[in-house]
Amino acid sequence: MNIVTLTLNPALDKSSGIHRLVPEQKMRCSEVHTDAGGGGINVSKGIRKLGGNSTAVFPSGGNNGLVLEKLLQDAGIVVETLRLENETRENFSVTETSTNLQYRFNMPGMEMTTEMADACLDMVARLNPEYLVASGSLPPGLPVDYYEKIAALAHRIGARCIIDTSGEPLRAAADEGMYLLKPNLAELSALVGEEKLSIDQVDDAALEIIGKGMCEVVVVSLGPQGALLVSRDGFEHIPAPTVPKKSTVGAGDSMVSGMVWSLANGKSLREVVQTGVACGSAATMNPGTELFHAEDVFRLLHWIQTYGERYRIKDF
């Protein structure tokens, strides 16, 4: 299958630890571990762990993003770039080694024009997808509702569209329409009109969004419980094991890329979400801003897969 992946703002993660945070005090880091990064770019570098491949798109700026890309080249991952001259965002984290608290500082990257992204999405539609996953913030100088006319796209092109965004950039490609949707519990509550959502709420609630044809599935995350798939064939809870936290970062990413990754492969949508809790599950596993180990994901799936049953949220 032909995936695609498109990051408009993509950064040079960069991750750290310290014994204790003191303000106003020089402090001695551990050394600096540095990742590509950027919602669709972990994506990519996720199915690559998972032995799949996709096809990176993304503004590439000055050395930083010649770093980027040369990150994603050397872990086997094809890449298309836009390159400009403003610089690529770095992100940095800083774990407190003896709390095991992760301060995380993310940049709001170099400012684009809607000229300029749309020349991504003319990189998009000549590599012609079967999935096109866009992920991530919008960088200064897009409108909100850019993600729109990258849904609208999909559909022009006939790909499947799974766009991975909050707030007004959300709503506006739900607005359009695409085939999954993944919303935490605040973002579909805001989805849907309300302030907040009880857990019985949440199937009707996606199932709302579905009969609107904001989208065909709805695989609404959970954090430590798991997700809910929705679709109009019904819905089902899927647990997530219990793992020893160390980061969250790319959590909800790699919960995207096995999701993806399974779809290209022909699972059921059972199937599907269970690789994507496991992927996201593994993920908090590691620290920093490391993915997941494809042997902790495929340890976690046989878990869910064996013993999930017992673990389901029933009351729906």
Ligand SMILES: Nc1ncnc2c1ncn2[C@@H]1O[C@H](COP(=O)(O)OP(=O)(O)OP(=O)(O)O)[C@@H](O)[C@H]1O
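Bear in mind that the values here come from a model prediction, so they are computed numbers and not experimental data. Here, rigid core means the biggest group of C-alpha atoms that superpose within 1.5 Å across both forms. Numbering follows the first chain given and starts at 1. What changes on going to the form predicted in complex with the ligand:
After superposition on the rigid core, the Cα atom of Cys29 is displaced by 2 Å or more between these two forms. Once the rigid core is used as the reference frame, the Cα position of His302 differs between these two forms by less than 2 Å.
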The other form holds:
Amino acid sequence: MNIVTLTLNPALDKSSGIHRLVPEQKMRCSEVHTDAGGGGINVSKGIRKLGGNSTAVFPSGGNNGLVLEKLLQDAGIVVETLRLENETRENFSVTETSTNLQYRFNMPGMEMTTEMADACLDMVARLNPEYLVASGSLPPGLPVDYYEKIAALAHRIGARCIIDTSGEPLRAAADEGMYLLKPNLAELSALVGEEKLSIDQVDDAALEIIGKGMCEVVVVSLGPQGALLVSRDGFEHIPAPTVPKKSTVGAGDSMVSGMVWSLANGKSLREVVQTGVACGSAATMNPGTELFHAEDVFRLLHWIQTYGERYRIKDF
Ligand SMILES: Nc1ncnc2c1ncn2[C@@H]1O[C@H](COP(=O)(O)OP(=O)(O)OP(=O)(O)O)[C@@H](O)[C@H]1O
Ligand SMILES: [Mg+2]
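Output block for the form predicted in complex with the ligand, input the form predicted on its own:
The complete assembly is shown below, putting the previous chain first.
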């Protein structure tokens, strides 16, 4: 299994709790919990939880970068970093325990030059991956079409590329083409130039982007409704089980981790998406930025494979 994840805009996620948010007063927060964050990094964490391995490539800045590296290494993840002097950003989230509402403060990422990002791409090329997952936002300083270069690199080194980002960076990557795209409804709508697609338009939109050569496989994630798998062979709806939802943060990254892990294990596309949905749904059962517990994933996967058929959306 040779999977490499690339995170150009990593973060150190700090979270804490407070009874009630009040302005102009000192607020006593509970103990701070520190997590490694950023799209590709989350995918590496998910793969590890499932028992798989990947290498996480990212720029690592200053002390925060060192903390990030240590958190990942302690979790058993191989890291390859471009060491930089500036500090990797720190995001902060507070959960107001009286209302259970979460307030997320995301800082701008560490400024990167094209030369720095290219150095990360050189690391990826040297690792010669079978699967390359590039995920998350672009840091300030990089051209908006930088993801196109990542997709082109994957083509050049013969890696199957999965890109999970949004807006203009996603469009640029799609122009180059990749193996698998995992847009949510809003991202798919933007890719086909629509304001907001309705559920019964999703299959045609996905086929359109395959027809344009943007990717071979589209997995449209539909939140609590699961996902739609679309390839040249047809389409299939994979429903999500109903679970006690705590926080949907990290659901998308968890889903991608389950899919790439399953792909690297040679599973069928149906099982790949079933596993992705199980990981995404399992992630919603945990609070804050916590991803999923593997035992929840395997239980939910069993449910999907046993009862999923009955809950298919009939609109497609
Ligand atoms: N409320 C929910 N109940 C059950 N499963 C859910 C729920 N929300 C998300 N999921 C699961 O997580 C997967 C991915 O979620 P979603 O479609 O929201 O992705 P996303 O918009 O890319 O998420 P993110 O905001 O993390 O990037 C879904 O396909 C589904 O399996
Ligand atoms: Mg997403």
